[in-house]
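So this first bit is one chain, no partners, the form predicted alone, shown in structure tokens.
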Amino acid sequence: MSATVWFLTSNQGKLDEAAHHFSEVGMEVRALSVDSGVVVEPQAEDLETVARAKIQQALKHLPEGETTVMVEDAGLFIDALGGFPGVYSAYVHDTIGNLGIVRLLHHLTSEDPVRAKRLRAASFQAVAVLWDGHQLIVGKGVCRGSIASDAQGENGFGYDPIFIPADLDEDGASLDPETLGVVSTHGRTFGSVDVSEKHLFSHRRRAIEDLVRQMPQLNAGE
């Protein structure tokens, strides 16, 4: 396997996150740039189908001599909206933005903060697909949380300013809204924390860690 992962993305935020995660296993991440419209976004109802279709296209654009390429597809899934925007997250963000999502949920309020979080429950989900030159590996990650009543912070990208992650237990698992965890943003959105703190919750980190667990050549002692 190449020590370089070519990541098909034009999103600098995604690239920075992936670089942060893969650096922990000694691999460099570089952007695989292709002309606009060359890689076609397939119409599908789930993230994995989209990611698998995109990596088949990305393979054709790897630099000569390189073998490892990754694509990642992620979305925001809001319980009260039946999982919307889901696979359409990028389009919806470009169309109505964070303010539009907040407005869609404006009626879901409660003076009880725990009930408010349940009413506005959501999750970030990610699927990362990597071709290592020999096999296709699929990693998945989920970050549970809720939608804030207004945008907070300017860090991150996409829906980060309106997403409050659920607290985590000592094993890194998401907890119910009424349970205080050992890791918490204390009600702050991803847009209000730095990348190292977001890394603790990240759905992309979890998807990439899932990939790494399936790469025996990267595991210690092998």
Ligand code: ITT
Given for the second form:
Amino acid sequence: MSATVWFLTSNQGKLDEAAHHFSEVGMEVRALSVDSGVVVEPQAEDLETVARAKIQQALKHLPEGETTVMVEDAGLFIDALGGFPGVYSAYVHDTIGNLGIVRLLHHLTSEDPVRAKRLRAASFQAVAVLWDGHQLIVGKGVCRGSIASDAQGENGFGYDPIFIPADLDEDGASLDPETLGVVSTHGRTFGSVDVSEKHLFSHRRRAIEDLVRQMPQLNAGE
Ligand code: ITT
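Instead of the form predicted alone shown above, give the structure for the form predicted in complex with this ligand, please.
Full assembly next; the chain just shown is listed first.
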């Protein structure tokens, strides 16, 4: 397997984050560029179906001599909206945007900050699919949190300015709103922290770690 992962994505933020995560295992990530409109993202009910359809298309564009290609599909799932926007996240972000989401949830409020977080609970979810030259590997990651009452911060991309990650315990597991964690943004959104802090919580990092755990080439020495 080569040390380059060719990542088919039109999203620079996703590319930068994946590059950071794979650098931790000595792999480089490069963008697999394909003319817009060539790759068709099917509308499906779950992220894995979308990602599996995209990898089949990505494989056709892998540069000669290269072996490893990845796609990743992510979305924001809001509990009070039955998981919406979920697989529709890109469309919803392009249309009503962060302000639209904040407006949809404006009635979900409470003086009690713990109750407010529960009412506004959400998660980012990511499914990464990688072809390593021999097999397809699927990695999944979830980041629990809640939706802020307004957009905060200029960092990151997409829904980052409205997403507050839940605190984490010493093992990196997400905690309930009433429990203070050892890792916390102290109520700040992903848009208000730098990318290295987002990585501590990130669904994308977890999905890529899940992939890496399953890559025989990277775990041969174990
Ligand atoms: P691809 O070309 O890789 O498909 P995309 O931007 O369409 O790029 P997704 O379908 O995976 O990416 O993402 C759906 C939406 O969710 C899109 O609007 C993203 O901006 C948003 N999103 C995904 N991951 C995010 C993250 O880590 N932080 C904030 N928003 C995110």
